[in-house]
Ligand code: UTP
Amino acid sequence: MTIEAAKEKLKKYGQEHLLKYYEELSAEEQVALLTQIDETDMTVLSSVSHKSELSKKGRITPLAAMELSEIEKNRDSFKNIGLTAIRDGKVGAVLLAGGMGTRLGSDDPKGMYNIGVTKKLYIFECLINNLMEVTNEAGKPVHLFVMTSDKNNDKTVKFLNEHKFFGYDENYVHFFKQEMAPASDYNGRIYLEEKGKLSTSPNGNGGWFISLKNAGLLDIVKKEGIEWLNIFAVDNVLQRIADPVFVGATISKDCVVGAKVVRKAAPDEKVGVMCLEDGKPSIVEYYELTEELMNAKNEKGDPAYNFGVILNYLFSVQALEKLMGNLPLHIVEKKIPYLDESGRLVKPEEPNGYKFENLVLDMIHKMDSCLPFEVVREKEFAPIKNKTGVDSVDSARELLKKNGVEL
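Let me have that sequence as a structure, single chain, the form predicted alone.
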């Protein structure tokens, strides 16, 4: 992008201040800034003026899950369907690994965190081991797409290469970076975090598919005949990936998306729950659950909103392509470091602006059908969000031990 083209774009969106320090930058820094201006989607900024309209929820009603009893009854049938799909190359997996281990006291990507006690056992290693249990049984690897971020891409790629992908076939591993969205003040004015760098943040966990497409990896998906993508988060070390029973159940029920769920430990547990919103599949976040919804019962007398999502979903590629670029925007209030008028970096202690995100829950809500698929919490849900306490390294270690994983 030329400086003239950048000025034209910035004028269109009222962001001319982003070139304030342009003349002070080195030639290399100038090119980097112009590239960032060129690549930044500034259309999201207009949403600030109608922010309140974006967060409106529709009418929430229950969505029944396929429970463990039904899954057990049909396990062999589901598993055969799933294994056939894997062997036919129709299933791929997408690891959402853009986060850092900051809350665990680490400056490295979260997946590099060592949770071993008597030996080294990394989060990435746990996940690949889980995936290889399935691929060894199927006799064929699945393509694994690893979504990184600007902050952790180089370290992640280097780490996995150095560890030879923990035994996984490197020809089936593909990296792509999550796209970034601008961060602005309350008036939609983009902050500078450095004199030659716009303040940005990842475009939300619903931005994975557009990021994968824009990185050119949808070409691999098409070429390889992949029809289903299993997306999963980096921080759950017990989850089953490309689980043939889950895949088979989703296919046999003719759903375009499947969602692994666990029974809530308590009515107010901080997990989003599966539901219908205006008659279509959706997720209601824990902070949106009213007392009425928490206490609602189904026809069996059980809690009607009792199944929490664990960020492990199976999407039809065909359905995803129809969805492309048609997701609502979420505006999140955050603390955003920025340069003040004198060019000094300020790290605010209170929220001072907005970040813009797409969310997986909206991808699901745009789909026609969804299968909530119950899994046993103690066998498939060991999230690592904190160093100690609830959902921590300690609690994950205990669950790994119970499941026979040597630490």
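The term rigid core refers to the most C-alpha atoms you can superpose between the two forms while keeping them within 1.5 Å. In this text the structure is predicted, and so the values were computed from the model without any measurement. Numbering follows the first chain given and starts at 1. First, how it differs from the form predicted together with the ligand.
After superposing the rigid core, the C-alpha of E67 moves by less than 2 Å between the two forms. Comparing the forms between the two forms on their rigid core, the Cα displacement of T250 stays under 2 Å. Residue displacement note: L19 has its CA displaced by at least 2 Å between the two forms (rigid core superposed).
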Contents of the next structure:
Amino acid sequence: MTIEAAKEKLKKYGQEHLLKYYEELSAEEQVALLTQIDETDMTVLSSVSHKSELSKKGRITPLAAMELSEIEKNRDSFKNIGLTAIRDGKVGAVLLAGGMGTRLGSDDPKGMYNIGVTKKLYIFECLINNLMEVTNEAGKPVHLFVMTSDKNNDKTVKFLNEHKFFGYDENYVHFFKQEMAPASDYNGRIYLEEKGKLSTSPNGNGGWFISLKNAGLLDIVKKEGIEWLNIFAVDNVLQRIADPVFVGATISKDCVVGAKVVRKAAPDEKVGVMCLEDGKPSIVEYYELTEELMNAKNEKGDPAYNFGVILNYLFSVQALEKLMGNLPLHIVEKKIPYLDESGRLVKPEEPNGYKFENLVLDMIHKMDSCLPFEVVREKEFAPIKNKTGVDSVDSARELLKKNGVEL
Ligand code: UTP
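Which structure goes with the form predicted together with the ligand, now that we have seen the form predicted alone?
Expanding to the full complex; the earlier chain stays at the top.
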């Protein structure tokens, strides 16, 4: 992009300040900045002015989950169907590891965090151990697609290579990077994080399928005949991946998505719950759950919105390919490092602006059918979001110990 074209684009979006230090940069840095300006999607910035209109929900009604008792009754047949699908190479897994993990506060990618006590046990290692329990039983590895971002890709790839993929067959591991989005102040002005670099942040976990496709990895999915992709978060160390019972149940129920869910601990627990929105599967966030919905009962007399999602979904590839249109944008407040007026880097203690994200839950809403599949929280849900307290390294260690994992 030429400097003239850059000026024109920046004028259109009110971002002329991004060239403030242009003349001070080396020729190489100038090119890098112009390229970044060229590649950055600035259309997202205008959403700041109508932020409150972005998350309007439709009509919410209950969506019944497949509960533990029903799963137990059919466990063997579901498991057989799932294992057969895995052995036939029809199941792949996608690790969503592009997030910044700012709450945990480590400089390294979250998966590199060592949660061991008497020995080293990394988050990535825990996940791969869990996956290998399934692939060893099936006698066949599943393709594992790992989503990273510009911010953590190199470290992630290096780390997993250095640790020989914790015993997983490296021919079955494929990395891809998600897209980045600009990070701005509260008025939609993009911050500079260096004199020649715009502040950016990964564009949310909802961009995973497009990024997988853009990286050319859908070709592998097709070539290998993968029909189902199990996406999962990096931070749940009790995560069951490619769980054959879950795969079998989703296939048996003829659904295009399966969603692992846990029974809520209390009606006001802060988790997103499965529901129907205007007749299509959806997730209502805890802060969108009205008093009326919180107290609503189903025909069995149980709370109607009682199953929280844990970011473990099984998508039909065919349904993913039919996904049309853009996902809605979410604006999230965030602490964004930036250059102040005098050009000094400031690392704020409190949120000072917005990042722009697409979320997986909006993909669910574009699907025709979804099976919420209940799992036992203490056995499958140990998220690590914080260093201490709720959903932390401490709480995950306790849960791992309870499940017989040596730390
Ligand atoms: P979180 O919502 O916990 O976000 O991600 P985060 O960025 O990792 O952590 P904080 O909020 O800064 O502390 C849930 C899952 O989605 C992935 C994360 O890596 C995690 O597995 N994710 C999130 C992405 O892959 N890309 C993103 O842009 C955001």
